[in-house]
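Next up: a single chain in structure tokens, the form predicted alone.
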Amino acid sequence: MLTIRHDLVDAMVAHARRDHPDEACGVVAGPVGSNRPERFIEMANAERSTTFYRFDAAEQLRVWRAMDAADEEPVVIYHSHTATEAYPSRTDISYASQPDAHYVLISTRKPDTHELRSYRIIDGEVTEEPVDVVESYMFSHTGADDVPDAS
């Protein structure tokens, strides 16, 4: 399951909007080990293209060391899709890397609402995984009894 704040939700669904009609790019990276996205970082795409995203090479490697220095890993990689359903692609399956990474995809392809989805893509294999959007991370993992009383 990808559990991701509300705000960075919004962050990757304006930055689909603002790319459109062209495939918007990006990661959330978030502390080593613990798939908990925090900061959000839009790329280019390097194609330019409404149909197929590319990170740029030189861009890539920065980001990746900026995350490597500060000790983070790219917990969500996305994209959008601007004519079709938020389900990855042949290419986009061929290129994913980061096995621990949740591949999220963004469907603008209807004006006024957009559809989000998140994969685990691994060796070639797709699998379909809920997201939760909190507010916060703060309690996102526990049950309303595990909340201390007030008293």
The other form holds:
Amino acid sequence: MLTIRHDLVDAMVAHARRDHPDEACGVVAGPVGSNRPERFIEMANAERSTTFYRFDAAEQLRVWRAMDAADEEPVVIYHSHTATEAYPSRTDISYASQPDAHYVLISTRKPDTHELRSYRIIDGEVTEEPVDVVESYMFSHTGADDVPDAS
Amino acid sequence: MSVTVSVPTILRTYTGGEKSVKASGSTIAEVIEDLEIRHSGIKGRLVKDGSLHRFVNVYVNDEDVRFVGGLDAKVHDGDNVTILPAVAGGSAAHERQTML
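Now that the form predicted alone has been shown, please provide the structure of the form predicted in complex with the partner chain.
Let us now look at the entire complex, which starts with that chain.
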């Protein structure tokens, strides 16, 4: 289950809409081990493509160092599909390398409504998970024991 | 030349969980050969068909080595080499041939 604040969902969707028809991408960082997305970081799509995205390598190094220094990790890694459904492609699966991350996909193929879904991708295996959008984390339990056992 | 290599979570299975390891060499290729001697199996995750694997980014200090010679990029004593998993993907059914 991905539990995520409403404003962070709005920020991801706004980014995806703004970059449409190119794919948009970014991360939401949170404290290491917390499973709690907190800090929205929009990334440049170095490919500027309607069918592919890649974090700019120099920007990624800066962002990853800042996360390290703040004891954060990428809790959510998001990108948009602009003409297809919000489901990981073979390319998405081949690149997925963060077993602890929630891979969020946003489809902007329809102009008026968006589709936002979340997945775990571990060793090439995709598992969709429910998304719980909350106003604040204060009253929602987002502890590590919400993460299903890896078995 | 002795350098410090930052290892991403995904590759720490090869380094016994260590986040940062020492290696030596005067180019990235030599550093990777030395890493392979100390942490068997890691090279296969970094190099494919004689060049850097597209799934990883390798930096010398702040420089992406793809822009400074790739595996031939020079390293100097005390440099920091950082390995990060590339974050990429997209709706394309087939991967693009050129990734830069």
